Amino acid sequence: MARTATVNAPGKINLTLEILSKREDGYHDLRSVLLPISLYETVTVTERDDGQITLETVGEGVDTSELGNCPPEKNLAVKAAWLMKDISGTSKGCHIHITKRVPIGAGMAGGSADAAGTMEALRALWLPDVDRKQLVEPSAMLGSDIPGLLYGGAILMEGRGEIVTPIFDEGEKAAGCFWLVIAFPGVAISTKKVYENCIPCLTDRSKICDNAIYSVRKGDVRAACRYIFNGLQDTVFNQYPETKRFYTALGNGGALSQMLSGSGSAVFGLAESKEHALEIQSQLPEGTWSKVVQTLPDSVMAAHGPLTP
């Protein structure tokens, strides 16, 4: 019997976006707070014995048929496996099934999440010995997002997001989560064409970043509403203006503060509790879909079992 592991990758959010200037390498250099939520893709890899990197993925309340039109060779998490079978060097090969709730081209790292749950998945069984933590550096190699997730648990990304800072010391205990209802208009949006249309932050708003940190070590959501910002979300707008529909909604909803996350398409707003956030879910446009959900500032992901046949 082949062996498997399973992780469940959770998706983000980011507190805080700025894009600081444009690089010679044609991306941006960032400075975000991003907080892994509970909202999880489901990644399970089985080995293969003839070398070969296979994929399978299905959706749980998210529409897949956009994956369709995307060749599996360029697909994260199978980029993920590739560069885990060079860094082993094993000859063995994979299997990758993937169920997806994180909407697509919603801003929420779900590809992201895809490839550091394979990562972290082959990292069980192909380095065992090898600390999650090893892994952040190269995995920059493949997306912005990955090495954060990778990471696990809330962090500052910097430079193209390979750059991962914990905001949270070893071992330490966040003091509480936020809890936020997450609003998606239906719409992929293409994050290659919101960069290249977006203005980079013309004033020093490393005061924002710092007290968003701040309101996350201590749990305080209040904090955390006076300081969230997206330097993506007017371009955004003025590109996708459903998407600031639903940003609109969610304030008439009574969210203490509402924000683009990521790229976008997806919007969400922050609420004082459950209970709040459930409220305000409910006072969205019918049909909508939302989920609620809370970040996970301290988690990390952990592959399961069964490792061995």
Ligand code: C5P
Second form
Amino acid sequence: MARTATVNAPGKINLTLEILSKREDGYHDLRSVLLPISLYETVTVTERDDGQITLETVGEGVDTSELGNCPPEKNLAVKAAWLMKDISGTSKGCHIHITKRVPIGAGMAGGSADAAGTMEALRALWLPDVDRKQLVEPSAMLGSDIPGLLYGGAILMEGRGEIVTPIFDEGEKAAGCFWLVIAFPGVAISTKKVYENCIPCLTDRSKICDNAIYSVRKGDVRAACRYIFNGLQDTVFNQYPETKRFYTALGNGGALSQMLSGSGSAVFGLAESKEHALEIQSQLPEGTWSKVVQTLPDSVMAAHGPLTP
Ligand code: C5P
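Pass me the form predicted together with cytidine-5'-monophosphate (C5P) as well; I've looked at the form predicted on its own already.
And the full complex, kicking off with our chain again.
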């Protein structure tokens, strides 16, 4: 029987996202506090003896029809598997099965989570003696969010996303998590298109990022509300006005503060507690795709068996 490994790979929100400047390579230098959330993609890899890499995706509560337009070789999980095959030098291939729960084109890094989950699952099979953190650097070639997600836990992302610094020291326990409501307007947004139209701004690190990090370390949601920031939000609200409507709905529903996640289209509203988040969710217009989730300050992504037949 073929060996398999499964990983629950979390999506994310950006508590802050400062777009500092446009670079010569077309990317933007940014500074972002990335928080994984309790909405997971389940990635199962099964070894193949023929060296091929194949993919099957099923949606659980999310529309995956967008994926039909993307050839498998362009899928981030498939690219991640080829990278792992290359790094490990194995002649094996794998079948990747993904249960998607993170909406597509939502700014919550569902595709990047698939890639990070695939890398972690194949690390367990093909490179069991290698620490996951050693794969963070090569993962950057796949996409800007992948290093942070692969590292795991609350992260400060810098550069184009590839410079990752954990917000908690080794062994340090978070004082608490944040509860939030995510609302997805149902439009898939192209990150590239948003970045092409955004206006970079040299924001003040000490005012935004350092304070936001402090709020995460303290688990202080009221403090976090004062510092949440997204330098892409105005661009997205202009390009996709429906995102603004969901932002307003979260505010009207009683969110402490609300913000676009990444390049959108999802917006999140911060809550005092799980009960408060459920109350906000109940106020959203009928038919809204929404989820109550918590942030995951500590790294939770790990491959689990059965690894052997
Ligand atoms: O790195 P990734 O493939 O996720 O980025 C998608 C697009 O978003 C890039 O092609 C680029 O246009 C834009 N981007 C950027 N600066 C970043 C990250 C992404 O301009 N730091």
